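Starting off, we have a lone chain in the form predicted on its own, written out as structure tokens.
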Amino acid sequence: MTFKTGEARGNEIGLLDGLMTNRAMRRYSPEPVSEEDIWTCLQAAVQAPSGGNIQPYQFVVVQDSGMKVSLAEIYRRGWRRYEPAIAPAEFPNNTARESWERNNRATIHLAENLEHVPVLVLLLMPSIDMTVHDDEGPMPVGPTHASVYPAIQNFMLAARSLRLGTAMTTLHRIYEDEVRELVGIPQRYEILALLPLGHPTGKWGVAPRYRSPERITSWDRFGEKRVP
């Protein structure tokens, strides 16, 4: 597939517009998704920025209905084993715990319903150290994820172009060696991400966030703030 540099294919969302209302997406309609909308996240991905250019990460894309259960049943171990560790003994007030209660409702029904998602993209990179030496000794740029993280990224904000929905998720990862082999999936990958990908039934919008800029940014030297 190209990608014809302009294509707006009826797209009205502003780039930075995209940015502040794309939100984890957990809940979706049976409607499917079109061949051409996975292409043209796929294609997003790939132009993302990577170390050497080297694009180190293959996808998988599954849309298999016995493939989807099999792949939902082994999230939702996962998930069963999960959930119990994560749940925060209190909390500092009411408006926290009806924001986790909510965020948590959403993540349980995705577990429970999984294998009806349309499309399911597993994002996978080789394990390979990225380490360079010379004579002074190792020089440690930066691990591989650094170079896949933004293709994930940009994968979900072309999602979010289309107005189509999708979550970042990793709980496959508690049972990984099963998931690779259910996919045929060589051993020398890690399968870091798996996108679920459909048509939301919820809604966009700016997610809260806790910690804002002003809060975490220092100027010239750590600890030096500034008021926007």
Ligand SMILES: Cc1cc2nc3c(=O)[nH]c(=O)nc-3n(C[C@H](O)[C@H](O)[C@H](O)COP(=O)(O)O)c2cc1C
Given for the second form:
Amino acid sequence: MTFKTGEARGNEIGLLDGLMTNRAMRRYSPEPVSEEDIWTCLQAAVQAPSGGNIQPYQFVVVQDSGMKVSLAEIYRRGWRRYEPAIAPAEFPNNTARESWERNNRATIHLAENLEHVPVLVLLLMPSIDMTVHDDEGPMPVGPTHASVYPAIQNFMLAARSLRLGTAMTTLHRIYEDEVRELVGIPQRYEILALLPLGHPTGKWGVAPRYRSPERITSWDRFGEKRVP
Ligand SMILES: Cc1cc2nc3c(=O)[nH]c(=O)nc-3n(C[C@H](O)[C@H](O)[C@H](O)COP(=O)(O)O)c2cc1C
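Form predicted in complex with this ligand, following the form predicted on its own:
Below is the entire complex, every chain and molecule, led by the chain shown above.
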């Protein structure tokens, strides 16, 4: 496939607007996602940077309802085990509590309805070591994950551009072997992420973040802060 740059593609939104408002979407309408839109997201994904430009990943696009039911069951089992282990014992204030509770309600909704999301995309990473060696030893320029997560993010941003929702999820990894077996994924791949993809029923907006850029950014020397 070749992507024509500058092609008029309808009512897409600006890149910065899209990424600033691309929060996790966990409630979806049953409206199907067009195959053309899925291809656009996949094309955007492979345009992401990867070490040596080798795109060391594969995708599995799941639309089959029986397969989605089985994936959702595995995901839910992971969620039921995970949820009690992460529930905070206390919150610094009511705003933090309400925000966590809102997020948790949406997370429960996704876990309980994953099979109804139109598309589930699995991102596979081969269990390879991309470290290059020379006579002096290994040159640790970045783990394999570093060449896969940018593609995941690009996929999610392309979806946002098309007004489709996604959410990065990894709870299936608790029972990853079962997912591998179910989908026929060879042992050599890790299933790094499961992205639900569909038309969201919620609203996009700038999500709260607890660390501001000025708090976590140094200028010229570690610890030298600036006020924007
Ligand atoms: C590595 C990783 C794993 C995640 N796993 C899950 C998951 O399994 N289920 C889920 O609902 N959200 C998952 N999330 C999504 C985060 O919870 C989400 O990014 C966070 O709540 C912020 O959402 P917001 O952008 O809407 O504020 C994951 C995010 C990351 C980066």
